[in-house]
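Next up: just one chain, as structure tokens, the form predicted on its own.
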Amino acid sequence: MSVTEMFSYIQGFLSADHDVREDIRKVVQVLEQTAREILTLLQSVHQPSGFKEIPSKCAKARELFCTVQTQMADLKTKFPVEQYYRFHEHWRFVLQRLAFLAAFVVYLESETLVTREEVAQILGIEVVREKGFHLDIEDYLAGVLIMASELSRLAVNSVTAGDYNRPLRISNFINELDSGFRLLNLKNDPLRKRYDGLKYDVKKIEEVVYDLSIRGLAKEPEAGGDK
């Protein structure tokens, strides 16, 4: 083979390799848009009114992630199943936010940690690597640690809304949370900072929880009771 021959073969090789990441990015960016509707439609759970819509508004959440599903469904379909890595960077931002919101769906409707492979079922992909398109369990545990920051904030909103036994029963499950993640060794980087986020969430929940104990506001609800 001559130079030139070689250098046309790299060509080739370099432009199919550009049209599967402009095909892949295509998808992507619908994706994106759907994430960020079913985010603005969740947003008004923050809202004074919100917290008497939250099953309306997680059931039109649900129904949302079915449009994720079909999707997803296409995004498998640009590029080959064994070269997932290779591809990640462009859907890894996107992923992660799709686990965020799976998972505060779930928390919303059973005040429960969604699990990775119920985060998988949501989004219409697979927990196994050797299966195909699947949810890495960095992207997972960030998606989870995003969650986290959401409820420290819904702690706060909570109390603006006149819900003082809400912050309380978030309190307890962000601090199972904290306790689960100290668990790991996090060698990933850029999980690691978005852990170190936790710690601020914890405090500031913590925070609210004490303000409202100091003024009698809040008690531990009985066991079995109403959420």
Contents of the next structure:
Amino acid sequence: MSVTEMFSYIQGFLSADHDVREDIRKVVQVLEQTAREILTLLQSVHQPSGFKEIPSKCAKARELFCTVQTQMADLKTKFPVEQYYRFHEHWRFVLQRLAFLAAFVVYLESETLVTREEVAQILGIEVVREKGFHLDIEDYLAGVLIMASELSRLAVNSVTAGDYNRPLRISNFINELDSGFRLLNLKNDPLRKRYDGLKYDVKKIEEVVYDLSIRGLAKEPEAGGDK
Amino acid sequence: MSNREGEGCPKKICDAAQANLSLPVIAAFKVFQQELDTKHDKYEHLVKISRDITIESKRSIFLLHRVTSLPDAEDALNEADVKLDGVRQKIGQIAEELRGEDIYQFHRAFTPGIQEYVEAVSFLHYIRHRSLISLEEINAKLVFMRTEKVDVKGSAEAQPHAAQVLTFQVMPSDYLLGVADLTGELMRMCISSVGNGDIDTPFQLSQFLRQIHDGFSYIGNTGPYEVSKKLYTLRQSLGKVEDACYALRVRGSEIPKHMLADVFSSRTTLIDPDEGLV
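Got the form predicted on its own; could you also share the form predicted together with its partner chain?
Now the full complex is given, and it begins with the chain already shown.
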């Protein structure tokens, strides 16, 4: 094989790779649009009027997740399944977003931490890499951390809206989450940096709880935690 | 703030949670911890192997540079072969480590070593055959046999062994980057061959390097971004080699051989650093 032939072959390979990435980008753009719609929908719970409407917003969000599932199914067709990590960077951001949104919906519904399996089910993907397009564990954890920030904001806005009990429940939840994250041995990577932000969320929520307790505004949370 | 007393103090719950490992959240994170640790361990192991590969490949390259000045080139070439066989064994270890995994998940861990290996093995190939080794030829040598014990239940006899074939495929992008680095070594080879009185090699190299440079120009920006960075160095290398040929052609008969090398190292290249890709 001559030099020219070799480079021709490589160029063919690069060209094909380029095409696959273009296809993936298009689907990811669509996914991002849907993610933005779900986000806009759920953001409205921060408004005083939004609190009463939480159940209906969650239901609507779940409908939008069905759209996500269809789009995910489309994404899966764009590349060979065993090359997930070759193209992972393209959808990492949107998948983290979607994991956050799923976690947020589940929290609003049941005030529990969504499991990896539940997120995967909501998005229509797998948990285990060998079974197909899966949710990378670090993307799941990043989504959970994004939710923690959202909850610290929710704690503040609950008080403004007159709900003085929710912050205490959020506080217990976040502290449990923090204990969980402390178990992890993280490398100096983006996940670690994101985790570093969790302590500010914890602090913010603690301050809210403090403000309520010294003014006698908050009742003691029920024994047994936040379930 | 931390000395706050109050009902439902979060810190108490936090401590209780840490003590009570059966809480579902804590239990879940213990699983995450194990998964992440396993992944990081594997990644680090691959980084270590990659470093060993880099070192041995670099040593092979230094050895190969000495070939032109040695009386017995064949010995040195065989020694380089042996060294690179050792490197291939290490690549076999990478293949073992990656068995059942998505190789792209760990690519950044072993890509430096693999690029260095491509550089070394293509250098050896050029010295022997005066041609560019193909990706196929490289991958053909990265086939490993492993004997696995087959677990035969209920058998009291010695366990039979099954032969397993393990391969490692160098990716086109790593091949490309290794070849880009090769051009730097070829440029050095050109200069040192002139110093040894070899006035044929520079002209062969010049033609070869030009072909490689044209190949990279053809690929342009569509390759990995590191290629674009290396293209600048490649142009400098090509420029030096072309200047060497020019000097040999124009002034070669005038200059004593032992001074030829000095002539080339003092010539400045005329490549404009701001000249971008076509």
